[in-house]
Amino acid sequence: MSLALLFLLFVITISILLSKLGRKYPFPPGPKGLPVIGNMGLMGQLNHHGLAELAKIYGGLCYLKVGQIHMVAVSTAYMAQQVLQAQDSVFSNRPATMAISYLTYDRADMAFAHYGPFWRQMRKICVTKVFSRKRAESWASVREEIYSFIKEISTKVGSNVNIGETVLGLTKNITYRAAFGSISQEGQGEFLKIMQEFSKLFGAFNVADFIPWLGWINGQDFNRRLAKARGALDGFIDKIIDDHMVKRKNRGIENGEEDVEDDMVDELLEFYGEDGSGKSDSITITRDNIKALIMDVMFGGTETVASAIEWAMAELMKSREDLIRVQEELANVVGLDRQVNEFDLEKLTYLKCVIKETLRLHPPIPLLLHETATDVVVDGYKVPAKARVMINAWAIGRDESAWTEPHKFKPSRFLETNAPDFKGSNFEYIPFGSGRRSCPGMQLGLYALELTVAHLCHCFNWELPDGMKSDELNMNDVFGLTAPRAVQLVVIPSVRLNCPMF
């Protein structure tokens, strides 16, 4: 009889198991597509603002096919913890078009480098050296920058300031010179000319990436333009590493010793070796993996943190009450006769709060980039192997099943008990994403954010121009990498502190 039994449970389970692979998931429910070209018509509209309004229709997962690329609109919490918390290695990967892989050396870097020991490679550089807390607080030149960035705007009190201008200049600076230090400052205008056409190339419409039989119509010029692009990368990073490389040689003979500058390549050069054979006894980078890495670096720390202050001030400006409450938290932590400093941010309650409401309304990235390493379902639907997932996170921050007043400026949310954290375990809250791919940069850059507004707040009283009104102001978006203002805030600034700025 007990063998008859285990037969039997040996039946029942096989029956079980080959009926699961036998089941066919249906994709997650979305527009209906056309031959050949699928979604291709809505291109336009696959962004922040238009995957919200399609999830209204479809729900929290909606599928679209774009040529031959199976893409998975996700805009609720629910669904976001699914993708990544309870199957987030499947969905570690990075989606990465023909020119972004060009442009990054064939996926050198850690941005768009698939879910593997390579990855974990660049990522554990990244968080103990280039983005760790300590070194942060270290970089000399985020203060610097910082101060005389307060400086340029109090030679201009009592007149028009443009805040995004000005910001993304500050942003440019901090991450430029902690990338390579002072000895280069001279060809920083060359450099942010490479990164612009980097910019434009990686947002390229390239109709190979979802048709590759229809790759001719892009035609040479494409191709061109790429080649030129890296080349000049090539160029401009190359002489910047064999500088560094002959500083640290020099400076080791006269000190005896061979740590020296404290930029961003120096700590890079740590772990290279273009015959595989590095200082580090674990991980070797060669001058691709540099190259690229410094790219991640400065696309992902300039207009990420310029936005984000921008949106903060604009906030601010268009709730006059809270800026009058942040500015007389600073007045009490702080007093009106220094300036503040980054001893002060931890004590700073409702400022932080400040930046966790801007953030959660303008995610650094509105949407967050994730393929499939292989085909799973999520929620009873199928999502096939190599499906590009884009996390809306501006859309989860407004969800209204998970916020109250989602579309209101209200920092004393989180000052409340249990509010949420974004430190990727609430999945209602992910402006730096969640799981594997999180942002590694959040600690440096949630620094450059909070010591800039805290400036920008404690050193002069802000009016709008012309009369203009608080809620006269300008609130939407335009879509890219970032989601900026679609028009940049001008203010007035006027003098608040007691004792002189410098």
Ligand code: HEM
Second form
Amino acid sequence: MSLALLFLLFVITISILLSKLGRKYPFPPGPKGLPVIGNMGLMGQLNHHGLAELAKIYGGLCYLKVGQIHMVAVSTAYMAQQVLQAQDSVFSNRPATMAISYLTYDRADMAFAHYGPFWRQMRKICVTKVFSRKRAESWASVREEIYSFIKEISTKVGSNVNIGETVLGLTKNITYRAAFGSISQEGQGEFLKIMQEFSKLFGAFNVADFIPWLGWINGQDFNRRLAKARGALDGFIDKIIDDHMVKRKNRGIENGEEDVEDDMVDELLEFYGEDGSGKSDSITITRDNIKALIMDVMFGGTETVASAIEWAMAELMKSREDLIRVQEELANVVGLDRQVNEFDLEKLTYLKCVIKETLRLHPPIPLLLHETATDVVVDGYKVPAKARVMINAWAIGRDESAWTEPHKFKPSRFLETNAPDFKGSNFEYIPFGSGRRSCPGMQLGLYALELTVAHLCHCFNWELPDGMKSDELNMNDVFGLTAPRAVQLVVIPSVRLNCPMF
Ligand code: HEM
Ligand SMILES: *[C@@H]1O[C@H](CO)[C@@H](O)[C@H](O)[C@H]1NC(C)=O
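Structure of the form predicted in complex with the named molecule, given the form predicted alone:
What follows is the whole complex; the chain from before opens it.
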């Protein structure tokens, strides 16, 4: 009897649950679209500024449709938590245009692989091996490239230095060295050209991504350009991989010992096996995986770090009292008789606050792009499968309900106890993302960022050119993969240290 009752209860609960799921949830609020093209008229607004404006009208979860693609903009800490934590397994895929799929060898990398066993393997290799603190060579690349960067600036004392340009040169040198080692130096110019073309194609608007049957519009020319770009990368990296294989063989003959100066290609070759016969663990990767992973590092680690360094220096030029405070801290902790080094970083509390505040106001990747794996309900709204989810880290970092004086550069806010941290558990502050898809290069990126800004502030005093006043600095950004300054920062260094610099 009681068993039958229990069963009845069970059936009723299940059917209530099922009917609840089956009920029609509405899409999140959003601007009305036209038939076929949907909100394509808003294409120009699909950046962090435009989406923040839409959020003011429609709220933290806003729905758009462009052509046949569903899109959702996430603009508050609460909604970000729903998406990145509460239902993260549904939201952990990546959207990719046709160009991106093609250029990443059909998502053979980590950044554009969908969430699943393959992605997990790639991520494991990167986190435990390639980006790991244990792999000394990447960190050495950072230190040594910063050294020659500071040396270069010291030759320009008293004249205009374009910080944006030189810093981008620095981070390109760092990632190139970390990836390919020093044996591949000559090819750098050629490689940068290939990357530039990739970057353009990544960002190119292609109608077919949104309305497949209109694919003929961009058509053949676009496809030829894609094939040419990938062909160029193939030629370049194949040669580097071959060189590294020869190097490995010779090394084995010479001493059979592990060489400490392993670059990323060396590290990845440990897992290499064209036919699934790699020797390390049970994971094997192919040439395509190696090429695609190298591109991840180049795109993930170059512009991001450069943009953050330039923004930090721009904010310090704008806010003199903060620059002075950072320099006083450096004078106290390091002293003016030697250069700053990595062991000082832990003690440079205010410098770290400046870095954090810079990443809040200018997250290098302002929009985190995710894709839903299945239909899902968020906060009572329906988000369909394969929707493109844009998490607006920029707008969230400036949210008035989470931050006091959100638009003001105020590093001291991070001195307060309970100040948010960027490790991913404070959803009002997610410059590196949060959860499964968060940035695996955070440690390395922060290291380069902190060390460079420390050196720049410690070695030199800085003035703006042509008697420019600090409030005349243009603080606009432009939108691409990252959000660098619209006008590159130009400043004049003068000597600050008592010791000879080099
Ligand atoms: C200041 C520097 C950096 C910032 C602010 C930054 C930020 C981010 C953000 C916001 C994401 C996406 C998170 C998401 O989608 O939820 C990301 C992903 C990623 N970053 Fe970084 N990053 C930085 C430096 C680096 C460096 C130095 C590397 C490599 C050496 C790197 C490699 C990657 C990769 C491979 C991914 C994709 C991870 C995945 O999809 O599983 N990043 N980063
Ligand atoms: C980057 O490396 C190249 C080639 O070694 C060098 O000429 C250049 O000065 C470096 N750039 C910076 C900013 O250190």
